[in-house]
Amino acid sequence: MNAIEVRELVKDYGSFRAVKGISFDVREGEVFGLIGPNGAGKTTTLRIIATLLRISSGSVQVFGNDLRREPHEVRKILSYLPEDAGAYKNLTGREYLQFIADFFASGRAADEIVKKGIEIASLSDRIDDKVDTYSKGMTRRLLVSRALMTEPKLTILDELTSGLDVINAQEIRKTVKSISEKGTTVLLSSHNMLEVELMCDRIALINDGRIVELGTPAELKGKHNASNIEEVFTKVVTA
């Protein structure tokens, strides 16, 4: 069963087409990278996805739930995490993980939510510090541990450790792909292209509003005779 099939999509911003009839599946339990310029239609795509935007034409099943007709069943399965996410400064790192917890669950099971989530954030002692004395590394993983402690069938990334030092990014990275590997699929852009290609199983260049290219990391590579992702993100790009 694939997680996500997407079938010519488009969006439509007034008289400007943002998406323009796209199609791709990601298949359940791997990690599936969206990368593109800026401007290409990726942020857009993944909006849609995760129920934020409404669809023009085309669709978009998420597990079998068509999104438009089920988009409660469809947000029941999923967490988004945007590139610009934040956390309630005047509660702890704790305090916040409860208070998304118990959107989900109560009691016990709300408690065993907030401890997985604190183990995934590995923020030691610093969990019972207020957001606000945390460093932009420090809130991220925060976030990360959000959007992964509930055990979603279908996480979403948007620009998964922009703006963070190397430590902190591949601490990020190890987390994800650990909880990838467990069985979460993951759906994932960014501008880091070695991100990209240590972390994606597959990846869709979009450019435009159109996916241009499509494949693993090391047939991508191999198509356009380069020797890492990048390359071939600009040979793409600039064709």
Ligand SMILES: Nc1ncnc2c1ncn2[C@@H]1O[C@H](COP(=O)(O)OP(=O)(O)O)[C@@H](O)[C@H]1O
Contents of the next structure:
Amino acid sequence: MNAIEVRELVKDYGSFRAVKGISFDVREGEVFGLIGPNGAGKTTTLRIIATLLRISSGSVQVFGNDLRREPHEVRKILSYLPEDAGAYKNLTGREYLQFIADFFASGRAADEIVKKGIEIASLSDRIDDKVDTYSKGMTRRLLVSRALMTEPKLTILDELTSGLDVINAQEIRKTVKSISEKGTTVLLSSHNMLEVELMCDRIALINDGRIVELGTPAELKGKHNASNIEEVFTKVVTA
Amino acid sequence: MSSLTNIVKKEFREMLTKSTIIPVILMAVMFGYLGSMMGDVEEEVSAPPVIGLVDLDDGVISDIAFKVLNASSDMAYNGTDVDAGLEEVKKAGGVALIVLPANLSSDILNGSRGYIDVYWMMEGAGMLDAISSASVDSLLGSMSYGISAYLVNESSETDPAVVLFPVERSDTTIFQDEVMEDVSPDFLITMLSAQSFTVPFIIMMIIIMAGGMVISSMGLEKENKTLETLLTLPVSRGSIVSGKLVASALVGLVMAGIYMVGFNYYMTSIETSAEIDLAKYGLDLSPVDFILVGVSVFVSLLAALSMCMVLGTYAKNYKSAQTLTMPITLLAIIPMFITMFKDFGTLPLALQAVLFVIPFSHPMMAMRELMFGNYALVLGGIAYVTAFAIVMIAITVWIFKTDRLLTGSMKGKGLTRLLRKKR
Ligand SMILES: Nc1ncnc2c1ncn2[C@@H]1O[C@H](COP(=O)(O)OP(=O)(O)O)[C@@H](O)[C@H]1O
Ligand SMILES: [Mg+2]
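What I would like now is the form predicted in complex with the ligand, since the data block earlier showed the form predicted alone; can you produce it?
Then the entire complex follows, led off by the chain already shown.
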């Protein structure tokens, strides 16, 4: 079964067409990456799948649920991490995780979720400090743990590590990798082509609202006779 | 260009935007309007006041009194019957009926003070409603002065207490058909002034503060993208909207409650010190009245907050949220000023309409209007404000279900499209 099926998806912002009819499938359990330059339409696509934006035309199925007809069902099985997101600054890390967990479960079940989140965030005793004292890397780790602690069937991560230092970025990649090994399907976006190559089972290259290439990193490198995905991208776009 | 000029230029451009200028212009226009309203009142004052005179004395002193009064007033009645006099003065929209008793001349010429009665006609108890009585006050001063002059020149009277202050007066105020003995308009207005100022001011504060909280919370949520997260959680849009509304309404009510306690304390301390029982004249509030005031405050708060939610959906971040509070601030300040100075009943029709349409006026007026027994205005206001709040909440939920929450920019793309759609 496919986790996500996107068909001829179009998104218009007023008269501006940001996504120009894209189709792709994400298989259950895989890590799928959307890569492309800034403004390519990655965030727009992810926001649509995350039920935040309406579809202009085309269709999206998430685990068999039609996005237009059953957004509420979709919200029960996915988690979405926006690019550059923050948490409520007047809460501590633990309180923030608790706030989110209470939407998914109650009582001891919610406490279990929070425990899991704290483990994933691995902020040690800083978890009880206010979020507004966190560094960018710590905030991102808290938010990643928020997105993963409920063990969603699908997680959508926009610009997973952008703006983070190497150590934080590596930690977060490791966390996401390990959650995917436990069965969560991961859809992520990045403009960092090397990162995507490291993490993704399959990738789609997106440029100017269109998917210009799709496959495993190895396939694409072989097809275009390139040594890395950056090279593939340059070749595809300039061709 | 020096670096200083460079910075000044940048800051200036950043601060002087349409959204900062427009509210100021609106303010100026409003004050202009308020000024012309006061100008009208002043004209009322510079025109001779309309009074009536009941002369039961017909002696030399009352002749002087008549001459002085007649010289600078528009006398609607001059006769010997108090009831007829009251009738005529009221018909002419006059300010006061002055009664000179039968023994006025003899008392004064015999070396004691004379007593006159003044019946005041009051229509409103706002600050500006007091001005016309002030001009009659000074007229009575001239009258007393005229009598003093006569005593000095023409009589052998030497007791300075009588020569300087030949007449003493007792005031009766007829306020909206309620006869209040030993109460002067000044006194009544002072009694009610605590309320005239405090109620509109506190309501304005609550609306601006609670409304500001809602708008900035929306701005913050967008800035931190916590709203985006919230909208992907398994929780209905309706719950998010009502959660925000209920929380801020509760905060608003807590603020209102704190104020009520303070205000109540203030009122009791004034009432005891003034030794006047407003209840004696029907100017108090029954428990039902208090409930109505509470309802009026609550629905207006809800209207304000839901309106702020609509505005807040256009906030992109915390800073733009600050600018978006301007309309609310204006809508709270305008009725505050108007209701402070004039009672609804004594306003020109255009201002009455403005006041009624602005939902926040109603709780500002409610207490006063209930004191006067104007239930129609208060109940009508509650009905109107409730409808207003329902429409605003519906718009908010609708916006939450569309893209506009995330894509609608303050610059108006979403807003203009929304308006275009309506047309
Ligand atoms: N709310 C919006 N209104 C209008 N245009 C938008 C909006 N959001 C994004 N866009 C435009 O859509 C295009 C795709 O943006 P986005 O999906 O954010 O790209 P990416 O995430 O790949 O950098 C860009 O040209 C961007 O300017
Ligand atoms: Mg993006």
